[in-house]
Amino acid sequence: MKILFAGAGALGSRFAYMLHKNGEDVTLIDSWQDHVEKIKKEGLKVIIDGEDLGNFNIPIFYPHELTGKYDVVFVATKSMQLRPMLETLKPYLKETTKVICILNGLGHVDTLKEYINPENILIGVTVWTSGLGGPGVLNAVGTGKTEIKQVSEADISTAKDIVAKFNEAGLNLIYSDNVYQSIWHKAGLNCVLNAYCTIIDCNIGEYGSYSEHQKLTDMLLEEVVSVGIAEGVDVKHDVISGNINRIFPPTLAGLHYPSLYQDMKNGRLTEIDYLNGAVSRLGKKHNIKTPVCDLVTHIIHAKEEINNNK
């Protein structure tokens, strides 16, 4: 089984490393020159839970260097990079290639369907975490799990084979009928923590230390839940709120600055249009007012624009 990781960032590198270590035929592609060149010359340096496990020679290419066809493509880009990456991947997909997408946010299935037959799309959500310690360096902690589901389920035998293959590598994949609910629950958490931490300029624990944080959370989650239910998904306010409150302690995620915050600090475009912005767009589709998500989305875009003009 030839597996391509389209994106060699933190999560793509971690999954690719685990499969490579288990003897799978894994290839990486990425456009970050320093990262690609470092891995080409020295291999991917892997640090897990503070332990340096060494350097691993996983094949990596720039997208234009890629050749051949792949059985499985794991899309590991930022949400806004999904469409350009799918355009790039066209020549390397077979009629039977399965494409796994576990990107943050909402609306990716519609984009994927423009390029891939629904029976070849595996949509999902992950709670694995990872990080990069600079170009060519994977620096990750802990473990996680991933839920996936085939968008059209006429024949899921290959999907089940992929689940088994990934699990042999310790990736804790679950084929789940509750994937869409899990996607919305994670998106709801990210709509709250990514947006508010970036606007307030704080980490997750500091957000939780604000005496009225629950009011802020509830105002936003009311919109997420209403729109999710209108989309036919059983989104539960209490589950998302509980997940948020549970990670405030510093021993969990309290000291963590969400990815959108980090993108903003580093002058990169954020994924706000696939979080609060997506809730706003879907709200208009269902004639549901989403004033909090509308406002949050505009504030984040204002910060992006001001940062870019400095």
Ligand code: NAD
Second form
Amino acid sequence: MKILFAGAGALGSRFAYMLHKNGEDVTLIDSWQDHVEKIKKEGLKVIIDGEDLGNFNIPIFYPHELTGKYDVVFVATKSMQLRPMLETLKPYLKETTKVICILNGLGHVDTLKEYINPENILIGVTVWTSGLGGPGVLNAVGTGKTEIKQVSEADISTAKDIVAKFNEAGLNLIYSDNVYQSIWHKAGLNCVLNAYCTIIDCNIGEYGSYSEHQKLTDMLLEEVVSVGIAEGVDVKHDVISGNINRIFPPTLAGLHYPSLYQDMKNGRLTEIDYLNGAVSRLGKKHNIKTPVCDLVTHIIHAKEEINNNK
Ligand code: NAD
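Got the form predicted alone; could you also share the form predicted in complex with the named molecule?
Every component of the complex follows; first up is the chain already shown.
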């Protein structure tokens, strides 16, 4: 099974490393020059839980260097980079190529369907985390699990084979009928923590230390839940709120600054349009007012634009 990782950033390189280590035929593509050159020259350096596990010679290419077709493509870009990546991938897909998408956020199935037959889309959500310690260096901690589901399910035998291969590599992949609920539950958590921590300029624990944090959380989640239910998903306010409150202690994610916060600090565009922005967009479709998500999305865009003009 030839597996292509379309994006060799934090998440892609972690999954690719685990599969490569287990003997799978894995290829990476990325357009970040320093990262690609370093991996071509020295291999991917892997540090997990603080331990340097060595350098691994995983084939990596710039997209224009790629040849051949792949059985499985794991898209691992940021949400706003998904569409350009799908354009890039067209020549490398067979009629049967399965495309796995576990990006954070909402609305990816619609984008994927413009390029991929729903029988070939495996949509999902992950709680694995990962990071990069500079070009060519995967630096990650902990473990996680991932849920996926084929968007159209006439024949899911290949999807089940993929699940088995990922599990042999220790990736803890579950074929789940609750995927859409899990996607919304994670998106709801991210809508609250990514957006508010960035606007307030705090980490997750500090957000939890605000005496009225529950009010802020509830205002936003009411919108997420109404829109999610209108989309036909059984989104549960108490579950998302519980998941948020559970990770405030410093021993869990309390000291962590969410990815959107880090993107903003590093002058990169954020995934806001696939979180609060997506809730606003879908709210309009269902005639549901989403003033909190609208406002939060504008504030994040304002910060992005001001950053960009500096
Ligand atoms: P990242 O920015 O580290 O990696 C994305 C990579 O894709 C980059 O190296 C970039 O150069 C490459 N890329 C983007 N567009 C490209 C193109 N057209 N051609 C070639 N290369 C291209 O991002 P990440 O942290 O790995 O996150 C990926 C997705 O996974 C996001 O949706 C994120 O929210 C989600 N996610 C990340 C984590 C995590 O811990 N990092 C955990 C769960 C979910």
